[in-house]
Every structure is written in C-alpha cells, then in structure tokens.
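A single chain, nothing else alongside it, follows as structure tokens in the form predicted on its own.
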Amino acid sequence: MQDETTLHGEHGTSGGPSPVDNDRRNFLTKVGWGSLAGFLAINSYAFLRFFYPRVLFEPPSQFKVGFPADYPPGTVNSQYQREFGTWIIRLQDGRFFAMESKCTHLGCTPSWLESQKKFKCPCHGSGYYISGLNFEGPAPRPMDRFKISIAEDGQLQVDKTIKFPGIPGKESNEVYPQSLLKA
C-alpha cells in the first residue's frame, strides 16, 4: 500500500486549496462584481440621460435691429452678421432690405469692403454689389434677402422664415420689390 501523500500529492485533500488558489479565486470574484457593477452603472446612466432631451438652441428667427434712424442712406450695418447671420442695408433712396451673410457659392461669410462698396467672399473670390448680385468670381447667383418690415414699437424687425432666395443674372431689387421696405 502506498503512502497518503503520494497519491493525493504534497498537499493531500484535506488540506483545502492552496493559498495561491485563494488569491486567484478572490481576484477574479472582484473583477467580476466589479464588471458587473460597472455595466449596470454605464446602463443606468444611458437609461437616465434618455430622460434629458437634447436640444440645439439657435438664435431666433424674428428679432429686432432697431430704428430706422439708426442707419445711414447707403450703408451696410454689420452688427447682426455674428448673431443671426444678417446684414441690414439702407439703399442710398432709403430703402432697406435685409441679406443673408453666407456667400451662394459654398456658404462662405464675405466681407463688407467699404474702400470698395462690395462684399467680397475671402475663399474663392467671389464678389457682390451692396444690392447682393454676384458679379465675379464662382459664386453661381445673388444672395438671398430675408423680409424687413416695421414693428409695432417702430423698429425693424427681420424675419429670416420668409426667404428671398437670389436668382442668376437678375437683380433682386427688381424680382422681389417685396423684400425692400421703404420708411
């Protein structure tokens, strides 16, 4: 008959797993719990923010530029390029309209150059009257108006729903004469 520890080995059955069995054991339990726990985290956080809609805020699409008496005849005011994509041009006989400050051939920003009375598209050159008809450059038509009308408090109000869109080769004054305003 053989002796005990020769068929059970040096450690025998009694004895329990090894510590290095234990180690092993507890390590991968942890990483278990812990793979779990992280999932059910990672899931509960995605199931929450399904609740908090994401939303886009935008500028409005009808605001107020001021008065009449504000702008100058035969200038181009800026100052609501940045904000709501417009420029607010009064006419040398008064009129105003408002434009659109992206460029008809890639959507550019052009620039006003008062030196020059023209916008000018800085990426491919293209160029425009104060009216908005193109004239050099790859640009394929006009830029589009938006409706300027009167407020009830007496300010102009842009309305960028109603679009004046430019047509090629003809002048925007004369296609939409609704999209100047004469105060």
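The shown structure was predicted, so the numbers you read here are calculated from the model rather than taken from an experiment. Residue numbers count along the first chain shown, from 1. First, how it differs from the form predicted in complex with its partner chain.
Domain motion between these two forms: of G107, Q116, D153, V55, the residue positioned at the hinge between rigid parts is V55.
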Second form
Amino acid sequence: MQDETTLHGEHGTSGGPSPVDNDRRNFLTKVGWGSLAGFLAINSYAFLRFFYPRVLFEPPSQFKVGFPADYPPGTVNSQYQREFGTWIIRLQDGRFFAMESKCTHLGCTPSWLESQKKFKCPCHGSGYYISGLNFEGPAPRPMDRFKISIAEDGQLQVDKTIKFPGIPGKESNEVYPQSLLKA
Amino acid sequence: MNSLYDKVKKNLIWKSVFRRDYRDNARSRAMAIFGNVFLHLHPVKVRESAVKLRYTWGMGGITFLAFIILTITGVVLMFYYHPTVDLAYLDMKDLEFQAPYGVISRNLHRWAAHFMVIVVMIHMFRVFMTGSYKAPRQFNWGIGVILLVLTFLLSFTGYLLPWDQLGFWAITVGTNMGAATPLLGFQGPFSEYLHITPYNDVRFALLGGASVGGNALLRSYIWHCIAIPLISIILMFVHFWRVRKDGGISRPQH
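The form predicted in complex with its partner chain is what I want next, because the block you gave corresponds to the form predicted on its own; please supply it.
Starting with the chain above, the whole complex follows.
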C-alpha cells in the first residue's frame, strides 16, 4: 500500500483521487491478464482446429463396382482394395457382400490367398475365412463389412458409411443377414 | 614460423573475431569459455569428479552429439527429398543409388537415429540409477522425460518418410493406437458417447485425413524436420542450463 502510494507520487499523476484507486488497478490488471489468457485460449483452439482439414481429397465413401454378372461365384475381388479398401466377395450360393480390407488386429491390409482360400495379414499373421471370420493369429474378431446394394442402373453399389462390425467368435453371415445381397 | 603466426593473429581482422589470446592461466581460460557463444552454456570450471566417465557414462553428451549429426545429415537429405506420395520412395532410392554421397548421408542419418534412441534411454537409466532425479534436479528430470518422448516422436515421424512398406505399416499401426486411445480416438472407450468418429479424432489430426496418404506424409515431414526439432532445441537449452543451475553435472559423492 505504502509502496504504491510512493509510486503514485513519483509519477506525479495529478487529478486522480489521492489514495490509490486499488479497485480500478485490480480491475485493469484482471482485464489485462484476462485478455491475454483469452487471446491464448482462442489461439490454442485455432491451432488445434487447424489440424482438421475441411475438405478431404480421399476416395468417396459410396461407389459403384460393376454388374453382378461380372463376378463368378466363390471369388474374392481385390480390384477395389487399393483405392477403396474394400473387397467384393461372391459366395458359392451367389450372394454378395462387401468387406473392409482391414485387419482387426492393428489395421494392416490382409491379402486373399486363392490357393489356401483364406485372407492372410502380412503384419502379424492373422488369418480369416472367406466370410471374414478370424481363425488364426492375433486378430480379435472377424473383419467388418459394408452395405452393398443394387443401384438404379443395375450396378452393385458399396456404401462405406453403413458398417457391420465383426463380433468376436460370431459368423457375420449369421449375425448380419442384411450385409448379404442376393442378385 | 613465428612470422606466419604473427601475420595471421596480429591483425585487426583476427582480433575483431577473437577478442583474447589464449594464455595458459586461469583467467584467460575462463574468458575463453564465457566469451564464446557456443561454449558459454558449458561451465567455466568443471570438478575433477564430474568427468569420471564411470559415473555419468557421458550418455547425455553423446545423445547431443547424435542430435547434431542427425541435424546436419538431415538437412543434407532434405536437398534431395520431396515429401510427396509419387516421389518420396524414388527420392530415397535416388539417395541410395545416384546422389553423390547419398548413401553415407542416409546411412549416417539412420544409424545415428537408432543410436540416439538407444543412448538417450541409457542416459535415463544412468540418471535413475545414480539418483540424479532427486532434489534439486526434479524439474530437469521432467524436462528430460519430455525430451525422451520427443526423441521417440522424431524417430516415429522419420519412419514414414522413405514411404516404403515398413514405414507405411508402422505409421498405420501407430496411428491406429491413437485411434484406440480413450477419449481421443474413435475406437477407444467412450467414443460413441462423445461422438468421436474417424473424421474428428486424434488420428485424423495426425494423418490429416482418415487414412495414411499424402497429407500424412507431409505432416510427418513437417513434424520431423521442423516442429519437433525446434521444440527439442528449446528444451535442450533449458535442460543443459538447468544441469548447471542445479549444482552441476551429478558426480560421485565422496
């Protein structure tokens, strides 16, 4: 208090009330530091938000994959694996499903081994049957499926926004009959 | 010989760069240290016990040496490297097969990186085993832990840059761990309550997208070459400064 009075005197401020207006000083101090804190908070938010782009130049989540007749029964089509991360699979009975090309262990891309009739993950050796059911390696659950349907022009259409996640120990053909398309 | 010595040293240019002669007495030796911008972080005088190699193993200094090697070779590599999906792998191969001194630059960088990770861990082990994290050095231990994490992050972000299968899948797996982190990733606990999706979680921020692609490569590159080294350098200044301010390098108590 005394120091401040001295300081006040030294600066020779005139016109103000003679005892130092501590209320005003405290208020201005709070406004000052508060502004700085607010400025930094808004900038921190902007800095974080900056890392989330508004537009992505990634492949669309809905795409067409040709006509049902293009696919022989009992085959795995890896044609769309690279761009869309999806296999188009036709079972022996003629039904279709679309499966995400992503190992449920740590997210690598397994390969379909035609000679052994299984998916094999190159990272840690997880193995899956054609239905996506895991049977060997560290994978904790079957691979996920996407919605597949027939578009108006008769082509097969995959919708990656509708997902059927594999459930540990369960056969996805039975858990998700809606993931199968009869064509 | 003496006349050459005089010609080189007894002129205005030399004296404007080097203010003092180095004479073998305590004062001029001290002046040589704190009159030099590069040396002044180092203490002017060191106790005999502080240079006992069997106590400190010199691991902190060797870590810093590795960092300097990595900075120099890293800048060299940047002259030939484009951080784009089409060119990154080919540029790495160019460095190995075509660029003059490319092989030694790349290999120095890679080996020094492995070396730094190992050495920094041994440094931490030594600090722990000698109890050098205790008062008054707690704060510097904290800085050191952050520097350790930054070293790992430098190693991790550099892993993707060759854009080969090893790096690509390492980053895929590593960022999927981020996706499985509670409260931060879309596969982690509580994600459905907090509406965390693959498009707004921490993995998305790291990759600049929902999958490992061109944005992820560019972001790795910036973090690896600019952002993390800058943060590390600032923290290293604090770390080295505090070694002195907290009583000098830890040494055997006799």
